[in-house]
Amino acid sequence: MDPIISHIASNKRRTFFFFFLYAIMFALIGYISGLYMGNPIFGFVIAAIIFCIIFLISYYGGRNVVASMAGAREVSKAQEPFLYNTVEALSVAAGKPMPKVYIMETDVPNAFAAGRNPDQAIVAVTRGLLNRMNRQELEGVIAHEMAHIANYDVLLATVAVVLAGAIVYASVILRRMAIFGGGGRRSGQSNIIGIVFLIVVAIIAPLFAQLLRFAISRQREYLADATAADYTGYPEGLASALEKISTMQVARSPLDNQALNGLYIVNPALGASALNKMSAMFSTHPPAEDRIRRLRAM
């Protein structure tokens, strides 16, 4: 079989393998909170009603709130004809309809896909990276983002994005709960354990949802990379962008977010040691230089 087409159909079964397994986590997080508070089946209801309600704003909604957490508008092609023209060729060398075009008012540059198929598609870039890159660079890092929409890392991607966000968020309120909260009519040992439940479902929640985060493979960046240079048909320019991009990122810098950073072409929260592989080792991308390495090996 085709690697792209294997990738493809294996990024879809992990999709909704990890819809599964936030389900999961959405239900033990209801029910100890039920249990908590003395009613686990009406806990447990409340968190499937829940859970259901941020599937589909995930699924069909995820780009949007993606675009809306990076601070991302959409232009269109009167306000920036370059980005426009060279997203619109990219498109068709990629074969796929032509994604929403977003731009990022901040000097940092990098750029992101999201949505949840081809025909679901953005492609967000900032305007750091208009202004650093050369044309070769720039189609190098829109073909890159193109290859993560063809190859449906972006369902992927996005879906992790918005529930991770929603698992962090529920792990905030049990915190709360458990530091606040009055435990219904449970009292003396029963309430201690159900608050020690909660502290521990609190805690374990944050890291499910970034071991999740992390599960997505590296792999897709060195396919996306490696697709990219066959749109283009000039590997040099998604090597030379990456050189750049990996040490023009600012620490702490507006695009650096817990949630979105493994999104971006380049991870934002190494700051400029993200060429470096000692500082990758622990990101949501593989090193900047092998990826440059590999690049220029073709």
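For clarity, every value in this text was computed on a predicted model and none was experimentally measured. Positions refer to the first chain, counted from 1. Take the two forms, find the largest set of C-alpha atoms that superpose within 1.5 Å, and that set is the rigid core. Compared with the form predicted in complex with the partner chain:
Once the cores line up, the CA of residue 45 ends up 2 angstroms or more apart between the two forms.
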Second form
Amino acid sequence: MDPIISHIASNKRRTFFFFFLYAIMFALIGYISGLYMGNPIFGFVIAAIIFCIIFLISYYGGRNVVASMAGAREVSKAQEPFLYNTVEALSVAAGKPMPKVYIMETDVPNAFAAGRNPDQAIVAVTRGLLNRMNRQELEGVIAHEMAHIANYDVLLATVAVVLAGAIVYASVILRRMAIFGGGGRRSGQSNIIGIVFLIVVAIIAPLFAQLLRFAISRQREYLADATAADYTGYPEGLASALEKISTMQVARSPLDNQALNGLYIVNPALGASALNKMSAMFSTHPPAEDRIRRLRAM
Amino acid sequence: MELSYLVPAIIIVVAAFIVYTYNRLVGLRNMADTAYSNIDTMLQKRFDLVPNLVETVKGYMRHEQELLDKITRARTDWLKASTMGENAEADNLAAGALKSIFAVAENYPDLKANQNFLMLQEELVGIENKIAYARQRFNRTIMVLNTVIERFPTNLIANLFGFKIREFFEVESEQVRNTPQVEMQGGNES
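Could the form predicted in complex with the partner chain be given as well, to go with the form predicted alone?
First the chain shown before, then all remaining chains and molecules of the complex.
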């Protein structure tokens, strides 16, 4: 079977699995906290409603959530003709519809794509990337992002980021509620919050961190690099871009956000070590050195 | 007794193969048509900008009348073109002329400072790229389509339904970027 088609099928399967796991988790939390309140069905229903809301947001609004988490804003053709033309050219090369184009106003070069399918996708790049790349290099980067879109990597990544992000957000809120409610006149209620908080923080949050890693595999980066080289017919463009991007990551990067790091073409959390084997320990991305070597061997 | 199972089984397999191949051929043909209309749209956009470019440039490039004639001629050729071959020829002529115009423009600092020219240049270079990618997309689709039509046993079904092999959108001088062989499995990383 065509490796791209089976990769797409695997992405869809994993996305479904992610939602499924999420639903089970919500059902459990709802049931347990309902049990404490003396009405498990009520807790269950509340959890189901919250799940549905999160599902709708992550599936239909995922790209907007991701864009605003990353601080990206949409730009038009008139504002950024060079970027816009390049994205349009690569969408033609990939045979996919034109995605929306976003920019992040930071000097660190990087890029990502998001969305639930090729019809509803966005491509975002930083100002630093735009300033530093020549046309061939920018084409390579955009081709890599178009490959993620065409391969449905964006579906899984977007959903995973939003779902995991919701957990992180919830644990922050719960922590606050646990602290403020702790002195409690109504100790019964704060008990429930405390218990839910414990479940989320101790069990579910680390589990999801692990799942995020599983969702955003290293294999998909190699595949996207290879597909990108196929689109442009010029692997050196992407190789040279990766070299520049990975050496220009900085410590305490403005892009560093645990939920989003796996999305970028080069992991922003690695700082200047993104190029070498050090980064092999963080499993979302293979070392850029290795990706560059493979591109140059094509 | 075994035969009574075998015959319907074979019929089902053959029917499934015919349906699958027919649908694949239709899918490829539609992909090729979409790709071709992509090329066409881009060519249209490019040639729409040509008069504008000539108008902007001619005040500066007094000694390059030949180039400007060439690009105008390409546009006329394209307007008259009815076959894909003629389209491709006009495209080829225009691509060459535009490349020369932008190369020559380097010698005219006044022109390089003209905001309108810079905008047109970015737009036209962008369109050139899009045409190149649209052409690549089209030719690759045609390559797959022709292979299915010619190869046994799918050629039987293609002949049955009257699918014909199609021409590539060819440009002689355009082998600037040679396409590398790409392995899709991405290696043995665990």
